[in-house]
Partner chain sequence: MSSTADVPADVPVEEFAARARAWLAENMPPADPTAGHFFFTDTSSRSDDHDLVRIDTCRRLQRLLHDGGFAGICVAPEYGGQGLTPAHQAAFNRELRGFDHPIEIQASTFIPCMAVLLEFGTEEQKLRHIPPMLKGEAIWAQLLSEPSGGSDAAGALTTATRDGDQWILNGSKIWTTGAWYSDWAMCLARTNWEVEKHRGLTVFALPLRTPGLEIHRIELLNGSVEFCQEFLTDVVVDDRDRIGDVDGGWTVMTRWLHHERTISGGSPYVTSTGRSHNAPNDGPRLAAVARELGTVDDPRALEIIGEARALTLVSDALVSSVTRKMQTGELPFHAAAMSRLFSGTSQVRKAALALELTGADGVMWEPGDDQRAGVGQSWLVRQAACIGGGTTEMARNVIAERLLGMPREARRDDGAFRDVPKGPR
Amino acid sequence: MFAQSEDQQVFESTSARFVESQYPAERVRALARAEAVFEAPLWREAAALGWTTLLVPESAGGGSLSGNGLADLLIVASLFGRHAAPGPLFGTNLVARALGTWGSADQQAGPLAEILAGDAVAAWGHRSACTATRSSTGVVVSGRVRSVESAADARYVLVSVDEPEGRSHVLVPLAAPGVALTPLKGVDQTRRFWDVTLDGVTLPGAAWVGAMGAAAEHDDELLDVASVLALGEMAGALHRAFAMTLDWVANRYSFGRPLNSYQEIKHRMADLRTQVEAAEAVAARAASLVGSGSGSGSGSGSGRALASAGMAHVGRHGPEAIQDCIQLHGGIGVTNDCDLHLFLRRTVLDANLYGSPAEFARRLGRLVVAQGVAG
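Can you show the single chain from that sequence in the form predicted alone?
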């Protein structure tokens, strides 16, 4: 879907075979009923395919296929959406990017190397209400991080904390004393979330990630990347739902005629195709800009603005489009036996995982206003 170069096409083909073989719909449904969905051996295989290295600079052990690692990773995100696949793809890559870009040499030789090899997964605590107090031996962190994906499977969580120099990042080992996890229920049954409580967690001074007071700016950059990955998943889910519906209306008959021979059905399918192509186009363009380093500007044409606009639009209309696919399937569509619900759940989650469509619309508005003031 998003592969352009020959290298990307080979990467897409290899990754697609892996995802398709491991996560057919019946297995995804079985995992939804399982107590745990994370499988460490499979994740190590995924890491061997290159899924964990794409957002990390070569100097830190990573590397991309095309020179734009985010555009490469978008290929994998779309496959996850197309199959409603589980796995710590987002959080692990976001933390890998943070450590590869801002982390110390020790962090890159330790936690980052574990992540790149697939021996550890990580989580991004983007909804953090934590404070840090410096001690003689390091830092003591307390507070709560809401809705952390894969927290029970992760070895590390990247958390922003309030401290005297401003908002800063720390890397917290989830096995540290004082860390408690509370499981949450979610709309996507193969994506698991936990609230993480930090009660006087003592960390060494080496736990700081990046410059002190830089977490607000860095979180904005990570949000740009996360938005592009969410757009890729939603585009993949929409693509799959549309393909299923296209096949359905071509092969189901009503009053002796195939459903797709009726004008109303034709119009609805055309509208759905427009939504699919819009999602794919904005995801690809946002990945191009954000991944090439054009994402942090305040202009309305920046990658940050485009990623925000994409989340505002696709986050609102993507779930509606899949709902329409369900309606076009008739009675079977509204039952739990219809696989379209897997993709609806995935899209609803992605649309709200890092902020609601309305919040992204407000973010876009602030960028446009800032551009007007600067002009």
Second form
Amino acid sequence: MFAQSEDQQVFESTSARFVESQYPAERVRALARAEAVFEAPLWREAAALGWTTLLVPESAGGGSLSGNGLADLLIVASLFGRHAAPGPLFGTNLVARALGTWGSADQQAGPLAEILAGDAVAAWGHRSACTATRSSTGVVVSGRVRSVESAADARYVLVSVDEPEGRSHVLVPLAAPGVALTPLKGVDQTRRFWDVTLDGVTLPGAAWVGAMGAAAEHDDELLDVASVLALGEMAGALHRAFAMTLDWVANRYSFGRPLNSYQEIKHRMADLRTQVEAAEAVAARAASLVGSGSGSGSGSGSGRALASAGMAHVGRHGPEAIQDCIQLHGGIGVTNDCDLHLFLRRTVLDANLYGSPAEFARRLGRLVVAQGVAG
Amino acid sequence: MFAQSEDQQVFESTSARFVESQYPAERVRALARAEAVFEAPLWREAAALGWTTLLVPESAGGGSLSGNGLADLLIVASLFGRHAAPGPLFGTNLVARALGTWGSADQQAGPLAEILAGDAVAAWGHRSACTATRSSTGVVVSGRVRSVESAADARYVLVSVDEPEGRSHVLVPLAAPGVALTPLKGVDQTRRFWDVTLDGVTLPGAAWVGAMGAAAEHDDELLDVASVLALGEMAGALHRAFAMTLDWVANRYSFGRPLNSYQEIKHRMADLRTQVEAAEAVAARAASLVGSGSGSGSGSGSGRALASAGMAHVGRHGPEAIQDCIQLHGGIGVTNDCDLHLFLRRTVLDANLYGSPAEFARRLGRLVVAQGVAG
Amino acid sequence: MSSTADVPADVPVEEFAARARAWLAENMPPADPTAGHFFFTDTSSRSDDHDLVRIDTCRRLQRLLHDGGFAGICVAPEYGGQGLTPAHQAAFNRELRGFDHPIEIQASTFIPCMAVLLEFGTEEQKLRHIPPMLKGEAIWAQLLSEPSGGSDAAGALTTATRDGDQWILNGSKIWTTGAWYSDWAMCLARTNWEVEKHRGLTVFALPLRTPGLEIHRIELLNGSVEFCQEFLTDVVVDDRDRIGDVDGGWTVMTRWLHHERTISGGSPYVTSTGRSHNAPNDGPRLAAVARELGTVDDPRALEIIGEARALTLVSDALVSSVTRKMQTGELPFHAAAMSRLFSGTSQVRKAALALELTGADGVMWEPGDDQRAGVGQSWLVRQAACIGGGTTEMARNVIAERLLGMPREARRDDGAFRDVPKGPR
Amino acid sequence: MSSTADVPADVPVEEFAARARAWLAENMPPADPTAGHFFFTDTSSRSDDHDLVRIDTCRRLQRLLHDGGFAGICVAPEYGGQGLTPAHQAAFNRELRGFDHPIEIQASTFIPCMAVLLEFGTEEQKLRHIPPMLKGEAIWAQLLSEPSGGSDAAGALTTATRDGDQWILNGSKIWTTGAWYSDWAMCLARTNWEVEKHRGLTVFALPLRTPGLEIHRIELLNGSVEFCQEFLTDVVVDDRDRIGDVDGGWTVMTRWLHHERTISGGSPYVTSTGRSHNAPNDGPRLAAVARELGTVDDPRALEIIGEARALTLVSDALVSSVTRKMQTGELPFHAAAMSRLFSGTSQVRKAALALELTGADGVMWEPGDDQRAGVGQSWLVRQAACIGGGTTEMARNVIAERLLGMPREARRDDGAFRDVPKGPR
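To complete the pair, please output the form predicted together with its partner chain; the form predicted alone was given just before.
Next comes the full complex, this chain leading.
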């Protein structure tokens, strides 16, 4: 879907084969009911395919295919969407991006290398309400981080904390004393989340990631990247739900006619097809701009604007589009017997996890307003 | 549409004959381009039909047909909508309601009697930003009242002002020194509005209407009544736009088939028909509750709740429905050669004049929240 | 017959209402204001035992009504009813507000099953089946929809083949509410494949615990397992359990579907306040969610709460108005499709509003947080409101073709049913 | 021919772009960032004279381009063009950003009229008509739609009857952009009523100031009077002004409609930056309105501004992506209907968002308050975005039937056109 260059096409087909063989629908359905969804050996294989390195500079052990690692990673995100695949793709890459860009040499040699190799999973604690105080040996962090993906499987979580110099990032090992996890339930049964409580967790001074006071700005950059990944996953899920529905309306008969001969249904399929194309188009453009570094600009045509526009638009219309696919399926569509729900769950999660469509619209609105009359 | 009893049916047909004979579409189109739309002799005839008395108690010179004067007046409002008729129906009745309910004996013998007879037109200054100070002879009012309907044709405007005892109503004669009018342009070409500026307008102490400090509460009651009238007018306009469109799709052929044989169009007509029915139903129920005095209660099933629900719902979906009628007409629909626009203009005005659909939704939301967990 | 308080058929409504009021106060338990509907509640955290307990309660409450002389108010005394008028039933339903009552077994058992029996059953069938219904002893289900069927009830593939005084049924039925706890069912089957589809159908009554009939539970996206699918393999039904004429099933179905539609109001056979307490995603429920999230004073939250409440109020007004106009003849009975359409689409919209209110807090939640779980789960399953009981697409067809008189859709199913295209060649 | 700077056909694009850059800087006036589009601007406060002045400016700017060697970049030199490639035109269009240019006369004159002439015109017709177009001397209009026509271009009723070397045209055309100031027109007419509708059409060129041709202005709901309706009564056209074969008009139309659709991008004949500066109801315009109303910091206002901007950005991304995929063959050319659908519906939505932003302040305004007037007026006329240039309904048909291969709608117009139902019997 998103592969352009020959390198990307090879990467797409290798990755697709891996996802298809490891996560056929029956396996995803089984995992939805399983206690745990993470499988460490599989993730190491995934890392060997290159899924963990794309957002990291070569100097820090990473490397992209096309020069725009986010455009490359978009290919994997879209495959995840097409198959409702489980796996710590987002958090691991986001933290790798953070450590690769802002991490110290020690952090790159240590945690980042573990992440790149697929030995460690990481999570981005984007809903953090934590504070830090300095101690003689380092820093003591307390607070709550909500909705942390894969927390029980992850070795590290990147958390922004309020400290005297502003808001800064620390890398918290989840095995540290004082860390407690509360499992959450949710709409997507194969992506698992935990609330993480930090109660006086003591970290060395070397735990800071990036310049002190830079966390708000860095979180904003990570949000751009996360948005592109979510857009890719939603585009993949939409694509698949649409294809299933196109097939269904061709093969299902009512009153002696196939459903797809009814004009009202034809028009809805036309709308859905257009929404699928729009989702793919804005995902690709956002990846192109954010991944090439236009993401941190604040102009209303910048990468940040495109990422926010995509999340505002696809986040609103994508879940609605899959609901319409369900409606077109009739009763079977609202049951677990029909795979559509896998894509519905994945899409509505992505559409809200990092902020609601309304919040992304406001984010874009602020960019527009800040740009002034020039438009 | 809204007539139930035999009395109401007689009233409806008399009123309908008057509106149809005085305001055929060609006349309304001509008035849209005319300097002024108000005709005093016609309004006196209208008053003789009973259009000005329905919201006023018998003791104050008024009288209803059914015991619920607002349900009676809804019949006229709906006729106004069906014909996009001009005339100071709303403001006159709202001020009559205010003076009949809260006015002094002198106000009822004076201004109210003029209004009931059709000799004077009045306006409700619902967007008032005015203050009053007491003087030796009475009260001095300054400020601005926005969007005052028929101000150039009206003798009185009811205005709420900030004064030391709170927010209170005064009846301002528009001929008073210090009153200035600025004409506005707008979407509805046959309902005309002015901004009214009051610059040190001196009124006698007898100009106060109702208890001091009661204006906010009274304005809320008037808003309930105004909402019902707007709902009636929107329901009438929707009914007419739908009927025109039903006719159009039956008689217009495309590819050798009438438009109404295309399923997608059939389904949109079904949606439109349902919205028309919903608009009529909520208008009738709101009139029934508000007109019988359930309007001042704050429960979420009260008259106030129904009126707000109607304005939130019909105000949002009514204009959209008429836009869909236009879409079904194709090109001719966006021209002044097709009468649909008369109903579009009237509906979108009513949907926003007293507050946007979102503001009415919030008004209802506040009622729901105030009611607490009991629901 | 078995009622303890015999009421003369001409008792004035007010007198009857007063008696009901006194009786209810003395005999009926109060309603539980926190209880939700089966259907829209996530049952993944609720056991079958819990539901069975409630069904037993319903049976007991129904028996209580029966013994008090308030069951089958519009049903003739010879079948265990009271022989009174719809006005008496309506008065009773008004008095019922605030009291617990067997709401969960009204649909299916009384409408359409009992109503259809009253119209088409033989005297023997009525005497045999209706008294147990009114006593809460027999809960009935509808074996109507089929996996292949979609919106076309008349396209049933389940076949009944005559074998002397018996019929042998084979096929599959789906979307049967509560088949797993019900006792009997009314079933539509094809008895003739050589004629136009409406002319080859027959209706049967059959017990649900019978050889060859397997019941599977269907899991909905909110975790509910209330619906069932049935597989019929050589199920034997006596000819005396046939309802109506052989191949005359569509005549029965027309009334069956009519009675089914009266669930939203207007049926003389339903004992219910007509109020869905704690409707999901209505304004008050959203206000509670917003309170929990601490956003209840945000302008946008108030707007969402108000829009949701507005949909409920407008929907109620529409349904009442359409019902009244159908009664006075101002609108034909097909107008009921407008009520179906509006309530379906407004429920879907309310589910979307709820999620808009919560954002990230509606897609994941702490275990036990029923408010937020309700938002997410009912969002997932929301299209059920536009599918179950006839899709909104069918409602739009009915409005366009029957109410507005627009041209009918072309059909390819007017020949012998055997030859009707049922899938790609 | 008449260009002052002769460019060899194989000039590298970069070199050409550099020359264009220098030439533009020296010769072309800057764009007026406050100027809007004709169509979506309320012209009730704008005189025809104002529009005519602008049209004259366009003619002068076109002449300037021509004399500079930048008109008809992809048109052969023998017709007054430059004989270069689409890549050269695209490069020029990029350089054009920030400069005023004759945007208002690109559509119609160059696409489809000049493009159709290049494909179907005789050598004589091309030599006669194309040079005046490129010099800004001849503005062309399209006499295509008809009052009875709706979405069916092939259903033209305007009739051309042969009379020796001449044709006599009778009928009415509508939705002609700028006919009142244009010079020539291309006109579709029926020349044979006895065959299937597509097989009896012929295309003609004719001057707009000619006996028997009356032009009326149509007033849109925003006050615009840019569109015209024409009444043709015994209008005489020479056979040498026929474009293409007699009864071969549909072959011409297929390309005519194709070229018309390229207005959103991809045509080698359009000189334009492709950027609609000051698009109505886009985020920046709404931000300006919100600033005027003092609501620009309200969360809800920011949300509305953001949603509007998102629609623009997603629409742009979609159009670019579809255009690219059509060029690479990844999508068939019918995919352009997706761009048409999305941009139409998103413009409608943006108009609704603008009104939501303003509320009461968008339905009335002080005279001269163009911001608020723009909100109200463009809301009134908003459906034009889903009607003009082919309705969104037609776009959905094309997507469903051509792109997705779903079954075609039944037609009742496949016999002799004389017998096709055109209205109720």
